[in-house]
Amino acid sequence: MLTRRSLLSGAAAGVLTPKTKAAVEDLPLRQRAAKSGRSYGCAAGSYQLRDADFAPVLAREAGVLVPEYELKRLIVEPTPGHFDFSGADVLIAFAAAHGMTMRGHTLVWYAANPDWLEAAVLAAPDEDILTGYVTGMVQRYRGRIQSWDIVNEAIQPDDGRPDGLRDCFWLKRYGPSYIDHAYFAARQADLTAQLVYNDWGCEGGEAWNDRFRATTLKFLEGALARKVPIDALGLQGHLAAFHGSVNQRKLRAFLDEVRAMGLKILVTEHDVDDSGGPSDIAVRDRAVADASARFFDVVLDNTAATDVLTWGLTDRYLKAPGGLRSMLSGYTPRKLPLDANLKRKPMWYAMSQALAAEHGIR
């Protein structure tokens, strides 16, 4: 599918001199994104900042930082009423020192919770265990975290509910209104933070993706009609290079409807799974880059799209699925923009070109 973005990108390739092209390609992703009025960032763990080679690369490439796990309730509140903000605070200090903005991930999720939480929610006399937590977290980081994933992955059409919501313990205890209560609590705690609904099933071209997109649109329309303060849709952007693919036509139509609702669109967790591909690293890297390019060719052609985040910056910290068998086969994941040696891969260049195409610089 030809888009305005792909045409701009192709045209620009023919007008830059080798010297100019080399200078532009040296720009880190955060500067590339800024030139098009957008932001690039990534997830990182506080432990990664202790890597003296990686920390300066993170600061150079990323303008937005999201904690990998340090703001999940499993970490923040390991026992009832006892909180650990140490990891998140390290990341926030790093972001402030390097002119980066922060995203918060995530406040209400069916997963990554402490062992005690589900039973406590089901036995709770009121909703304070939900809204009190949201309020406390957003107030604590008011002015320091500019965007929050308030509710994460609340949709699951395969659970068979007419409303398409995931059958989780939050829903069992409070009904569908738990989502509304979380957003209203967050807005009251911070009047200016961007409040995001974040999910992952809208990118692909399979029949179940069609159901997921339709359910997501219905969910967003209903929430906005109830005046729920959702500012943006977080499109996670987990893709696969060798099984399943983005249907550009369907994704474009879906994102156009999201934009028509007045919502912003963020890519919050982009990566490309390269499992199932050949052993040839060059072939795998090219397939990963192509999948990323097809995705962003559509997403960034939408004027509501703002931030682009990958779920990590480098393959350095990834572990091969399958344990010993994968290790013996020599397979290691290559799903992020930089390789394990922090060198730019074809995915980095695909993203760089996609971010630059808005102004025809390539």
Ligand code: 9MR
Second form
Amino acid sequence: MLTRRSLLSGAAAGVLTPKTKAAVEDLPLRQRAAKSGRSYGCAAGSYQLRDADFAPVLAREAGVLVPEYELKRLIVEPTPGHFDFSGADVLIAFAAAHGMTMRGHTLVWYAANPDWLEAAVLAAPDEDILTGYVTGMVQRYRGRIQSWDIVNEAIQPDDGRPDGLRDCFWLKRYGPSYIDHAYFAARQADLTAQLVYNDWGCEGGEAWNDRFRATTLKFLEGALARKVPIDALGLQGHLAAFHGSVNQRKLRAFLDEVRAMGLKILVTEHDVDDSGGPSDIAVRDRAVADASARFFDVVLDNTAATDVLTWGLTDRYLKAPGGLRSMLSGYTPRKLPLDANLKRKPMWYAMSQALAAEHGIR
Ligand code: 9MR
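Having seen the form predicted on its own, could you give me the form predicted in complex with this ligand?
Next comes the full complex, and the chain you just saw is listed first.
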């Protein structure tokens, strides 16, 4: 069967001389993606911009920036009505200075909230604590954030509800329509921003992923039928190299259905967990790259897939998991495209190839 990968290598062999091939392969991911009309970007924290080695690399490699945590309500509204936008605004200024676009993450989530929020929601007389926040945030960043994860991780089939929605405090207080209200408020606040529904359970090959995919399709179909302004599905893309793997056939079928609904598809938080692998770093790096390649082989075959973001760019800031065993083994995670010295890893090359433009597949 003619796969995207075989087409890519065929085209590369036929069209490019070794010299031009090397030059193209050297392009930062940002440019490599742009050549095929896509965007590559990553998550960052504002503290990383103070790292004089890293900041220029970030600007070179990434065309899109998303705050890893500085737009979560925990940070933005630590006490009711008192806002702190400082971290997000530093990131946004950096993006503007380097011609990058900005994604916002995330406004309505069951996690990463300030301590006061849950009790306040459960006691709230109306939905303003939800929609007022969405409106205020989207309005504040109108023209500066082009794409928003409005609601994050609202699906959890294992919670046992017939609709498969997560039984979180938002749902307990307002019922399933809390999701619709958040998107309507966002659209009203910014007519042009891309509104994304972001979740994590659709990539894998396990039975629970089948339930997750079925629930997600049902949820999106229902929302679109109710004219809820969702523009895109955010596929987080957190993979693991040594436990579980992507089922390419199932993922492809799922993404085809998403595209058929008229939605765009974004990979919003890609990384590859390499825990549980051998101590040999070369073996781990290869496995991480292979997992990434298998994923993008399917995702980027879909013409609705426009953006690829990794959850960080370099292993430099990743924390090693605690525990005696990992301390003794000296294990440090290698989940991202660049190593801790900002050198390109096999994962970087796998992504570069997947995003390849000159082959004109799209
Ligand atoms: O990487 C993020 C970490 O710094 C935060 O503390 C944590 C809680 O807010 O969230 C992490 O990012 C998550 C993202 O917001 C949603 N999908 C899963 C991500 C990785 O855990």
